[in-house]
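In structure tokens, the next block holds one chain alone, the form predicted on its own.
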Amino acid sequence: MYPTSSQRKYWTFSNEQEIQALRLKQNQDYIEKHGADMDPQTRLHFFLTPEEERLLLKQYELHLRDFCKRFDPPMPRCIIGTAFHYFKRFYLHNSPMDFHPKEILATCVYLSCKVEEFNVSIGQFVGNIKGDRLKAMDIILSNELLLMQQLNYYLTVHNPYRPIEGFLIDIKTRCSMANPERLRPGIDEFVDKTFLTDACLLYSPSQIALAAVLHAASKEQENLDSYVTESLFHSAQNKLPVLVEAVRKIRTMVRILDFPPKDRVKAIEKKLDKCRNQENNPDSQIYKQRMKKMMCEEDDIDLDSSYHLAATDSSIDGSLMNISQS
């Protein structure tokens, strides 16, 4: 499935500096949009730079992955997976500054939860979010229809865990390890910190399950290389190169994983409550007036449609009596 899927056509890149181009490129669009009346050091104070943007949205992919973690009911582990695709996949194509990644990381989760068919009402979702629950509740459903255009609707998500279960089950039948079950808690381990990384923007869900696998077997001091060259490549012997350079590097990804520095961060946060698109605050005068006006134009459109059904009250009425006497 995933060789043909939305996931590898569209959000499955060559490479980091790809990656990277992209969210540069929404740093550059925003500044030159918001900025265009300031001078270059100007800007550099008053917005955020790009290193400043991967900071930020790291630290609120550990937001994201705690937020789930502690969630009641649990969760499935393909939801955290899911929202994790689509918190990355939405700062590709946008800045944290024009939509802040505390509002966005719950949306993700919410529409996760619907995708993988996770059966929680908004008012049980918004109970797990600490503070005003009704204001997260709206901020929630008023983002979810961007959240969904802004990922072309392609919502299908395809996680490592499958793949994971396939390889678990083929060396049980295949492989003289004992007790391959021992694996699961370092699997889980390096899938978590995997989502920590691009790897999900970079390999397939097979090549970072089987990384996951390999990466668990060698803490258990177990050598699955005759495994892998044997019995899941003796026909593919090709391929054996890509694949075991793909899973190289997503281990050499986890590995080398930073955490950005707290104190870094409240720094960045306290410079983006300033340079923030506030038509896109919900503290914010400007966003409260919008979505007024908004409300007031659906009032209108409601009253409109009301004005329209009475006036054709009498050729209903005519039209019910007419079927009546057939």
Given for the second form:
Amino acid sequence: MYPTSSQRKYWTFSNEQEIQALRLKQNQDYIEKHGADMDPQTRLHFFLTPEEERLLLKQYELHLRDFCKRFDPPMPRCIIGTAFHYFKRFYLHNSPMDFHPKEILATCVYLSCKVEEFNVSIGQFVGNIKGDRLKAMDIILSNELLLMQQLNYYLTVHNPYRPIEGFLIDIKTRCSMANPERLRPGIDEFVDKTFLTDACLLYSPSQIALAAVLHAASKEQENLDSYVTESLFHSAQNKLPVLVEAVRKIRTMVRILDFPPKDRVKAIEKKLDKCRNQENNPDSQIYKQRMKKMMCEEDDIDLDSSYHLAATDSSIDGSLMNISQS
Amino acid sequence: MDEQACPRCKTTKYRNPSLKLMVNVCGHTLCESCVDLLFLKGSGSCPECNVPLRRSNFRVQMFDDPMVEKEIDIRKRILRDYNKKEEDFETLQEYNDYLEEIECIVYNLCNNIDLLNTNKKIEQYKKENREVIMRNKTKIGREEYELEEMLEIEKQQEELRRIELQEIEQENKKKKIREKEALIDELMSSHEDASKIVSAFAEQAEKTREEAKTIPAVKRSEFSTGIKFGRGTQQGFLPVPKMEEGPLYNYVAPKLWFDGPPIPSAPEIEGKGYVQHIRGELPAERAGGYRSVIACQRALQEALQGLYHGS
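Right, the form predicted on its own is done; let's see the coordinates for the form predicted in complex with its partner chain.
What follows is the whole complex; the chain from before opens it.
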């Protein structure tokens, strides 16, 4: 039930400005916290700007999609949708400088697999990751609880996939359209793209699904306008303009979707290596000390949490996810 | 738990599963075979404390702690002499002091504190209270006698009741025979219709039977000791607390807020042919309670709800 869900209540925003404001705030909070002793000019050069953060996250959203597509065993689409939601929600309140997106990305997918009841063990999961798997396992498991906390434990996500099925059934039943199944490729492509935009933070899943169906229909030179006005909004004509506007906005968002230029992303990543929070960097000395300290405190309670220190060898290179090489 | 072992031959329960530990008045344990060996003559001294012991006083150890055994022995012995009852004292305070004195003596003897004085005290008490002790001993005897008497009376009553029952039964039998004879006589002598006579007799027999039924069987309501049973035992339990029951639950169908166009109901979905467009349920799924209309309705519901979002 989307209308009564936590997704609608806490994670669907009324406009893009609200989202912008949140992203600006987390960026500033991080800079305030870690750059208190710097003057504005060096701050600007040292830390990532909100725009740079956006570009970086967009790049990692692409990685997220590719990672899920290449996942073995092949995962149902709803996991990808849920993982995207988690990723976007997480970075509304956290800076990528604080938590590196490549780590959160894998954690999001892992948690999403659990929530959507796609049973993969952690061993099987890290089998899909290039590089040091033990270390990846360590990172994912130690970030999982953090992620859930940052999501405020609102783990149920309503994806547009089932609404799409509903619309197709409805169209087959109530429309005289020939072979609605041919819309599918267009729909799938469109929905995949919406996840690279902020649409899922702004509109209800059924609105996104309807936008996808309408987009695919127009690509196939079909007109479903009468279906929308006559069948769907027959009894509520006054609500129609809002929906039309929403569909238009979603389609625009998908149309203007662009991919971040490779060289810019590379420069940003380099900058990020310097300004990221070393306490959350598994390769840094600070992190290792912190973990060791935690281990010592935990030792009395829990002797078998060995994976925390499983891979703190400094010889390990930083190419954990290694996704960008694809 | 540490293994039980004989302090003399060091045999443990593990090595000899049939090991039996014995204990005497001094509270020191010995295993059965050691007792046999040491007390061949019938008496001897404890190998640990050299107290002279008699073989016949050895008992199988019941408690893990031999000190408990020793205390039981001592208590038994002391209580044989200190047998005053509460009625023998004028005030409760005095009785309590007396009980405390007994405890003191028992504790002292158990833990070997001031043995000489304690024993002297007991002797003195025995001398001073010889009469009372004797009287109380006989009193206990008398109580036992009374109890026996009561049992005897009960037995007699039982016998009486049995005889009574037998008599009633015989009476009944005789009555039946008499009735039958009367019926035959009537049939022989009367000029009326035979079936009428039979039915009249049957009616009468029915009536007498009913009368017999209405006489309630007298139930015994107390034991021979005078304790009432039945109600008495019931009073031992608290009555089951009565639950305050509110008005009956009234089901009201939940009102769902769809924020979208109206969603077709299950019969509508089946009637309008929505179900044709999705996979039908397999027999196994059907057995599990799944119907394709459920999935169909869910998809439609999710498609339509939230369409008005933002307005």
